[in-house]
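First, one chain by itself: the form predicted on its own, in structure tokens.
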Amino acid sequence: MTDLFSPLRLGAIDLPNRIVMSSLTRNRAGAGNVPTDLTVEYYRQRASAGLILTEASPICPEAHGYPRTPGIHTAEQMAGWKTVTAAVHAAGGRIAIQLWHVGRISHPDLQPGGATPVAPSALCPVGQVMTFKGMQEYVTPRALEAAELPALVASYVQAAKNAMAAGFDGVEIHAGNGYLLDQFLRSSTNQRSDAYGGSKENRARLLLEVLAAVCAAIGNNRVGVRLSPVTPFNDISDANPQETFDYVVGELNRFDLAFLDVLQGTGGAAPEQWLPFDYARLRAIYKGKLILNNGYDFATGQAAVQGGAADAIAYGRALLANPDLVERFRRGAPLNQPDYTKLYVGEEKGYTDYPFLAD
């Protein structure tokens, strides 16, 4: 019977098991938003996962929205990531980078030249953003002109090419969690009246253009995408998420992607708190390999794979705190608990110092 320990092929990527490391922002990059030796060790420790999805990596200077997030748009960043991929591969692992543009979830203090962040529409998100000066209120973003969108697509393509040059096995296009591509997809944040706004078809246009261009550049069998149909994270929502994402997922079929990674419900919330959404319907619509993500333990992940609800399960906090999660699951061993005070601060503390079973 297929289970979490069964091998799986995602496009061109062969996985020894179906336990995927979910993308987790850790804010540990060095000067110039370059991965450091600590980053190398962090990912090397978790190489027994079937596939590592890295923390989200900004595709260009304007894509940044948090301090110390490692980019994939400079030669120095590429060189830093190359040491990461080499270490993961030497440890027998596979690793794909999550390509990121935060859109309006930024601040002028985090933008080149203090520029205003961009978005599909000039709508200010509710809340505050972490900057190098501490927490600050979000600002009203500048709506992107249609004429700017081809250059944005080109930034995704260049970042994907950079990722391949840095030794990654693939890329995941981040189109969830309230960031730029999700802002285009959802009705609350996209109030455009041009070809990129209004209908679900128009709101999905930019994501589909990005996917087409990236697939053409590096091969569709090394490209995945992240969606989060109902998460309200970063002050985002949709008037009809089922209709929107049924359409989006149906359109993904024409790309024959390596995988689709779906964040169910709301990050950090228990399933009983999730907003209503029929994920089984997405499974029925989508013809490719599906990774489900959020709130799974061993038993529920095993049941989802064995029952055919998913091809693989992504684990975030569990792999953060248990670099040897695969072996712990295999043995039925107890799990370390994550130190939530050290998610985004602490350097090696709460990052590379979680004990292995052998310790």
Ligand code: 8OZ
Contents of the next structure:
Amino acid sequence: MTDLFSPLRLGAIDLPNRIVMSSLTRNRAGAGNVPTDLTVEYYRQRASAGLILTEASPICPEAHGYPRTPGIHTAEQMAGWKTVTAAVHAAGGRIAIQLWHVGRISHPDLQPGGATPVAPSALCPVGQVMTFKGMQEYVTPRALEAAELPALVASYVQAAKNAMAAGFDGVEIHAGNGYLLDQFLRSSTNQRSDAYGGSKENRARLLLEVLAAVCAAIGNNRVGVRLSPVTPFNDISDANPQETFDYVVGELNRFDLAFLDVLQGTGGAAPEQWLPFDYARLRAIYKGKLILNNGYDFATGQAAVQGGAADAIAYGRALLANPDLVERFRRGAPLNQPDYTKLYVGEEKGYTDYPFLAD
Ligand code: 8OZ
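With the form predicted on its own done, generate the form predicted in complex with this ligand in the same format.
Now the full complex is given, and it begins with the chain already shown.
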């Protein structure tokens, strides 16, 4: 029977197992938002995962919204990522980079020239943003002009080309978790009256343009996409998420992507707290390979793959704390617990010092 240990082909990427490392922001990039030797070690340690999805990586200077997140828009960042991909490949692994633009989830202190962050509409998120000076209130973003969108699409294309030049096996377009593309998709953050707002077709337009352009640039079989239909993270919601995302995944079928990666519910929250959404319906509409994510353990992940709810499962916290998660699952070995105080701080602590089974 097909299970978590069965091989899987995602477009052009051959996985030896279906245990995927979820994208995880870790805030440990070096000067210039460049991956460091520690980044190399962290990903190398996790190379036995079927596929590594990197932490979200800003595609251009304006895409940044958090301190110390490694970008993919400068030569130094590309060189840093190249050492990461080489190490993962030498260790027998596969790695795709998550391409990220935060949109309004930023602050002038994190923007080039202290500029106002951009978004589909000039709506200020409720909450606070982590800056180099500590937590600060969000500001009201500047609504992007329609005439600026082709340059934005071009930034995704350039970042995808940079990623391929840096040795990645593919890219995942981050269109979830309340960041820029999700701000266009969901009705609470998109109040535009042009061709990019209003109807679900219009709200999905920018994502579909990005996907078309990135697929044309690097090949559809190296492109995946992340969606999170109901997470309220970053002050976002949709008046009718089922209608919006049924439409979006139906349109994704046109591209024959390598994979679709869906964050169910809310990251970190228990299923009882998730807003209602029918993921089986997405599975039925979407014709390609589906990765599901959020709170799976070995038993529930096995059940999802064996029962056909998903082709693969993305594990975040479990792979963060267990670099050899695949082997632990295979042996039924106990798991290390993540140190939640070190998710976004601590350099090597809580990052590269989680023990392997043999240790
Ligand atoms: C947690 C902290 C910072 C960023 C996401 C990129 O939710 C993130 C993120 C998560 O997709």
